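So this first bit is one chain, no partners, the form predicted on its own, shown in structure tokens.
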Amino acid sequence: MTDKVMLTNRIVLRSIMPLFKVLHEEDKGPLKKLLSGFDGVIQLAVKDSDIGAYLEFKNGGLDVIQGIHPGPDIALLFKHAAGMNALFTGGIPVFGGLPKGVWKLPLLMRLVMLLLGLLILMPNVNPKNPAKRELKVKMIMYMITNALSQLNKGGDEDMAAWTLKQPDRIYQMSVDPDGPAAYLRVKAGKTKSGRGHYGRKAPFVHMRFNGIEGAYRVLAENKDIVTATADGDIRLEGSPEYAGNIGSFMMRIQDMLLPAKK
């Protein structure tokens, strides 16, 4: 059986990391300008284990990167996996020891500020400006559908079996008329997970959401699909039956990432 806890935080360095690079890019404020001269490398890892990932800003840009650095600027070091996770999930995470390099402050506020975006991904955080009810669809898009070939490729009994017998398929997901998009290709039990829209071949299933507010309420409030197919917030087009499946395995994978309720 997978180790829930290793899934959970593949999850978390291969879908929920490289969102910082969206807010990265997406974060046009003074404080950004400000620090963007401060460049170095941030790593986050599980202690004495090669479990981690990277953050490297340079030149005005930022890369996360999957590993471990040799000579990180600072070093956020966590007590085990599931301390990782904790940090991305809403819990209190665990740390190893104390931080390094953590009086570089130009270096640490940058992370401070990203980690502090990343909480528009919360369930109670309901932004009511148009560009952040945007930026929260999109980075819910993108994380999806990278954490459900991440579900794959982690080693999900279910996740495996289920696209080990499908032919080369594309699971699609956009905005319509012209909002953000992305996908999952499945083919023989393999999966890989794109932004934008596929152009290789037509979509097998194709979620297609009415505008920012009809996905909103769809991937950020959880209207179910039933509900909002009758409501007019998505149009599903493929098979109904897949369609399912693929709501299903997200659901797996939001019971995974939210807080455990009280």
Contents of the next structure:
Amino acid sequence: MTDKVMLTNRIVLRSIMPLFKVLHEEDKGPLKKLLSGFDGVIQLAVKDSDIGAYLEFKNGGLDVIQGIHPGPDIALLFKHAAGMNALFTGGIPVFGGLPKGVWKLPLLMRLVMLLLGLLILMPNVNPKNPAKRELKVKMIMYMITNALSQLNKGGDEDMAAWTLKQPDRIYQMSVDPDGPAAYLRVKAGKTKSGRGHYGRKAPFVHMRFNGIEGAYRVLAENKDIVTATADGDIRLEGSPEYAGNIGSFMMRIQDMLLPAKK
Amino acid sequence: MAEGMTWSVTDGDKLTQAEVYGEVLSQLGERYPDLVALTADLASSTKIGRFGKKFPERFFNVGIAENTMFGMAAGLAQAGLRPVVSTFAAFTALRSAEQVRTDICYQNLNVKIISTHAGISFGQAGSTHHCTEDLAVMRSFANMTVIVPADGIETGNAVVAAMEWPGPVYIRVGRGFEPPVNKTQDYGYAIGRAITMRDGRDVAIIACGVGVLQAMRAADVLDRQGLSARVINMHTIKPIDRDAIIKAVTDTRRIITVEEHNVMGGLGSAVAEVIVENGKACAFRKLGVPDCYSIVGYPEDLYHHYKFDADGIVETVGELMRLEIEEDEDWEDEA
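Just the form predicted on its own so far, so send over the form predicted together with its partner chain.
Time for the whole complex; same chain goes first.
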């Protein structure tokens, strides 16, 4: 497997799969009801490897845990990392055999519901419901900031070089006036993504979106930053050079996750 | 030789703090008929003599008798006049500390004190004529307002503002060869309100007096190194602009103070008090003369020696950026 495939897989496991939890927490309808009082483990993994993450349903809650569970109720095994990536990036997944435990239909149904929920991230899915649009914005923000951090932790050379020379800096995204927010903290080669506003220091670069719709146009519909700035959808505060840098890395992540777009 | 010493007296005449305040005071003499000026045989050196030439009947040279001069100023203020006193900082803050405190500050009298040759700006005159303690002394006197202008233009603004500021005011200026920082008089100067000279998010350099220019030069160098430094001109040491300090801590978490003064008791201490009182954690360094009697030399060489010139500030920022300031060193992504 190429470095790019493995890096994409890292982002899939650590940046996208955790969004299942967001979906679950934010859901006010059938999903919540479906998962209420339900316990079980669903593993997604590359066959005969330690690459994977699992969903643990417990007491009505859901946790996404990295690694291999010793005894999952259902295990979706993929032939290779690229096969797993495809499931989350709009391609055709390549399984490494029949899923284990498929006869556990109630659990399988829940997995399918969650996977369908993740479709909201796809560029061609444009919900009309304002709550769903806000959810999409929030999930993209969480995913991007996390993926930027994973790009660094996964050893992307350009990202590593970019983070290495920086002192303690915060790259903040937020939706005005009090919408979703997420940040990336960078310090001398280390990175951490977080949700909400970083409270201990002012942002070095702050991407402020003008309401959910402004954010939606930029994050979900890929309106370019220059036009978005001119239209008032986004306001960039802080270093324009570094804002440009982080924008380039965001584009790189998009290309990794949506190769079909190219 | 360090920068700054190539300037001629002619250049200095256009730019210096002392020259500007002498001129401004002369103009204020017309606006305020109750303004009187006092000197202790230093009319020429401190530039207050310009006022004397224009208003000889309102100008008093007491001879080499500083204590008498401050006592006289207190009496003139009690009589309803608006006295302005000028002498070297060492004489004001050290020799006449008792008169300034008891005769003027204790009674909260409307006396404006302009002290020149402060800090180590009188470099070659020797350590006895240096004054690296005046800010500590003056800001500990109740009722006293303490101002350290960054350049000549700001000195002019400070003198004008002091005329309408109630109670005793101490304005500290250098020897008269300090390069300018401001390009115009109209930048919103007000006593007690710090001026953000340039914004930055990696570190905040809070400076006063000649430290402001050094901080600006350091910020240029840091910018080329990819570091974003905020420079704050904290021209008023008392009452200090608490909001500007707290904002700088909140925004940058790294603070450096720069002053031509002992690092004890002056700007750095005043800033530190605000930070501690507000419970804001940050990395912090005070640049200035360490707790010693300053050596003799050209001022610019001494600034370099004590590392509060641009080079020293850049070096200190480097140290500060490497410091771990967060207990929060958890680098696990939130998910």
